[in-house]
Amino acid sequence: MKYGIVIVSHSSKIAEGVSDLISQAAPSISITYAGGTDENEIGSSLEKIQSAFENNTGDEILAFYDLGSSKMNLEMYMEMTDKNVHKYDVALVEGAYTAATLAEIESPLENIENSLEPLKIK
């Protein structure tokens, strides 16, 4: 099973930067992101999140976010989709990087989640 990773951030630059970083360590993983509002201001966009999920080719999605409304919109989208999504309350960069590297070597979900446990921040 191939995992996909979705990054949700208040900033389009942060979302893109995290995606660029983890893509180097996990080139075979589908990584998509949603950053900023529809007007590319600081904030979050349900429509951008929906697009990030629709463009992700992973069988299951590992989702990471940065702040409050990113989490809120991510959770709202999770209620609307049939995709199997795992949301992690961890440090964005460290968590996404850890998950991507383990997904790249096809580590089981249990191993990925055990590795994310020390990175929980909420």
Given for the second form:
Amino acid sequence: MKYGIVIVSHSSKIAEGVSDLISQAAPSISITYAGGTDENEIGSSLEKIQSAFENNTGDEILAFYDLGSSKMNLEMYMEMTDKNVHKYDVALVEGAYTAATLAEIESPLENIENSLEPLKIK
Amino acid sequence: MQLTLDEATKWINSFVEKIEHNSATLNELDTAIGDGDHGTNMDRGAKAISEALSKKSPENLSELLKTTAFAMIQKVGGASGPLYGTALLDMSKAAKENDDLAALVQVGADGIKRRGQSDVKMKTMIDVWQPVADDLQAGSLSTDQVTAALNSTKDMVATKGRASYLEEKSAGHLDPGSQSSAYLFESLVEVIGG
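Shown: the form predicted alone; wanted: the form predicted together with its partner chain:
Below is the entire complex, every chain and molecule, led by the chain shown above.
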């Protein structure tokens, strides 16, 4: 099972930055992101979220987000898609980094989730 | 009472006008206890609604609500996008089976509760949606009832959303999402009569 990772943030720079950071820890994992509104302003875009998931090649996707509307739009997408998505209410950077590192060495989901548990903040 | 496509179209058009007219007020309210962009975000949504409805006239109530929902979801950008979007999308699904106005507004309120994991008394738009749903269920809705629901948010301390970070400092201000929701239901009263 190859896991993919999706990052959703209010800021395109945060989304891209987190993606850059965790790509280093997980060069073989599919990492895609959605940041900011359609106009690249601060906010979130369901369309960008949708493309991030569509462009991700993971069999199952681990999703990380920052704040309110990122979460709501992510959940809205999850209600509409058939893709297998796991959303984590954890610190964005630390959570995504932990998951990426473990996904890279093909750690089982249970192990990844146990490692995310202490990072739960929301 | 049943909600017809014609009434609902007038309702949404009037809401769009009120949002465009009052976006500065919404920004001001949001500046006090939020990030100051509720009016700008809602105005973007309102313009997207007008554009979507002018491109294609909906054939029934469900389609009208769905078009409105997608415009909000795609263009608002802030939390009010998925919140209004979920409410309207859930109402659109329900409208396929039932066009009872009170039931539809309750479905919308439930959608907002689900999306925002929120409930009444948290100083959110629910504090307008739920009382309005109750009033409609009881048989009547007036502008005064909408205003009373809106004003009830003034003294609340926010426990959900960005205003909740301000704790006690959030009291003394109207909730911006409740104000935009009040515009929505004032528009409804105009259409169905108070």
